[in-house]
Amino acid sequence: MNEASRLSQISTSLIRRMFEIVEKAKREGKEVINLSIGEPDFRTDDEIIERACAAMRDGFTHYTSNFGIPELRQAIAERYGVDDRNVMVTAGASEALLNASLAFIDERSKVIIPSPNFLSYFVYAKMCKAKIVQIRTHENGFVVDPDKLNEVMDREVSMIFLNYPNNPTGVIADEKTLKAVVEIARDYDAIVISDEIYDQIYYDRKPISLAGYENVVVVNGFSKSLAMTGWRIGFVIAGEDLLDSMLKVHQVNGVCAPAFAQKAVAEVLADGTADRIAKKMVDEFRRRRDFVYSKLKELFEVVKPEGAFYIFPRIEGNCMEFVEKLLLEKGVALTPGTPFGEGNESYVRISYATSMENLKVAMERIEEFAHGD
């Protein structure tokens, strides 16, 4: 049977395929360091394991409404200043996205990706069918330029995903770049998707959100910020006309969130433990990004990571050719930097969400690579 033709312009992820390979790897007898996953090391802290118990004992076992339960919906809209009518949880951050880009992406419409990007965001695109326009960024420090935003607007252009903290660079725009992009986008009727899941995750300055503008839809969860990945809640703002339209998906998509999760998330949210819990892994996290950071920039042109915990070095010649050698010789897995956009060719991503143990090693065998030894 063939597959839909929805799908025809859509590979498996290189990024699981890496995970694959890894896996592989491993089962072989081969010591493999991954620096390829985008997820934190830690497990969920155990205040919120017990408080998802608790809440399952207390009976948070059956549906929600579709829109999340009162309490994390309340406690999202007090830490983002909206009203909690703008807010809906959804079954995961990738959910919402999803969600989004079926709800506002017409078919034959110009979708804008900065590049470089999440991935999965020209999946959505090619999944509905509509025309993807990339603007480069790598002379920007990785940062939109509204300007060349502006050579690109017409009336076609149903929507612009952004995403900072980014990933794969780990920067973030300043409030007059986000400002400036809603502002253009709202000129041409455009949708802007914010994609804030790491706006937890930051070092040098804190990420502006996009939060309460009308044409924004803000992107986000905990999978990121609480290390919840198998939890699966996250969330979307937006006006309630746009959450109405997201609605449609939702309810025969995701349906709801788990509830004992929602309100494990909930109480922690509200009584500050949230807090804490990010405070911890983002101490780790930037010891891990000045020390990683030190070690590249001596090998190679890199900007340094302001959020997530990811970095973006520049390597010399093609970043599949280097990502192969280097696990093949040194047993260190890299995600190759073609599948975040245009223009990535000499590029890799490293995830520093590992122990530094795996990091000082890591960061040993890949200078001993790019050396030639």
Ligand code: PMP
Contents of the next structure:
Amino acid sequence: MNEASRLSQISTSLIRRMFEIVEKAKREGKEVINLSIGEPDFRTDDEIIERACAAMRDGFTHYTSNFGIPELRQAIAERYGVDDRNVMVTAGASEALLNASLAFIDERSKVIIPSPNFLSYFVYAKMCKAKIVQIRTHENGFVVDPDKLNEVMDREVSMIFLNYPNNPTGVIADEKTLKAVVEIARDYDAIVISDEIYDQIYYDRKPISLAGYENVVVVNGFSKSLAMTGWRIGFVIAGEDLLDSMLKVHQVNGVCAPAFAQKAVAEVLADGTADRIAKKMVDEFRRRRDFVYSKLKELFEVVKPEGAFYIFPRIEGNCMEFVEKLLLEKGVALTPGTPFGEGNESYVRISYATSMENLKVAMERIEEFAHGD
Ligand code: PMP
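Moving on from the form predicted alone, please list the structure of the form predicted in complex with this ligand.
Once more the chain from above appears, this time first in line as the rest of the complex follows.
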């Protein structure tokens, strides 16, 4: 096949492998509890669905401005204390990440990705033919260490990816660290992508947003905070010059997010319904986080997550073997650590975006498995 060279380093083998193992477990009659899910298990709230239906009837079925409908840009701008000219609505956060990558990562430039991190960043960097430089964060509670960043920085760095609350660890970074990263990046003319998609899902302290810094592109969306993964509403907050560059990609990529979905989200953001919806979900996630953490810390070395809905324990041995055996022997599906970057060979990601009932059974099975029963 004549696949373009920009895709040659990108592999889909792990996704296929995981699919095969799940299928095998099902064929063997295992009732599988899936803790590898990357989206809230909640339905989109009826309030949002009703408003979207009404918006469709009102004619929100066409293209919108590439930047998004004014009401939504305004509502987002108010939430983050920025001007609405600095907001661009996209078809999900994923589209925003690709737009930013194509806009700011030069071929052969360096892209810094703290490990562990959301696996798509590696794909974007590879697609742009960049050199990936990973900084391990395992010794620092999974938070990037500005000193380590300083050691690898040079003028070839085009971009640094940050994601707090983090997928796969659930950790949040403090303001001092984040500001230090932004300053280091500025000294070398690099752009920071701050992926804040989980910013509404936190349990103790509120995550810091990097919206408003001139060398930062904030990527966010409503997939997670409003349980709307299938609706494809994301957004970017950045300086107008940076948005202009991203518009060059967005105008031919996402073009605009679905009009009726934009309208529904704008309404629930403006009248406070969005906060109520998120709070209800986060209260349930907090209960699950507390339960899962209390069980796992008896079995593994594990950092307590402060946000998102993932936890990243360190297991004995190789993660791939662990995940395969756990699935085939006990019917519990987890995600191995390796796709999240270097140094994650003995970690697994557990998503607690499933019912408490499922989590109770899954934790019992993991406990038996860890004890060799
Ligand atoms: N960033 C992170 C860290 C994510 O975990 C995800 C979803 N798995 C995304 C971005 C993509 O979100 P969206 O559905 O809005 O494209």
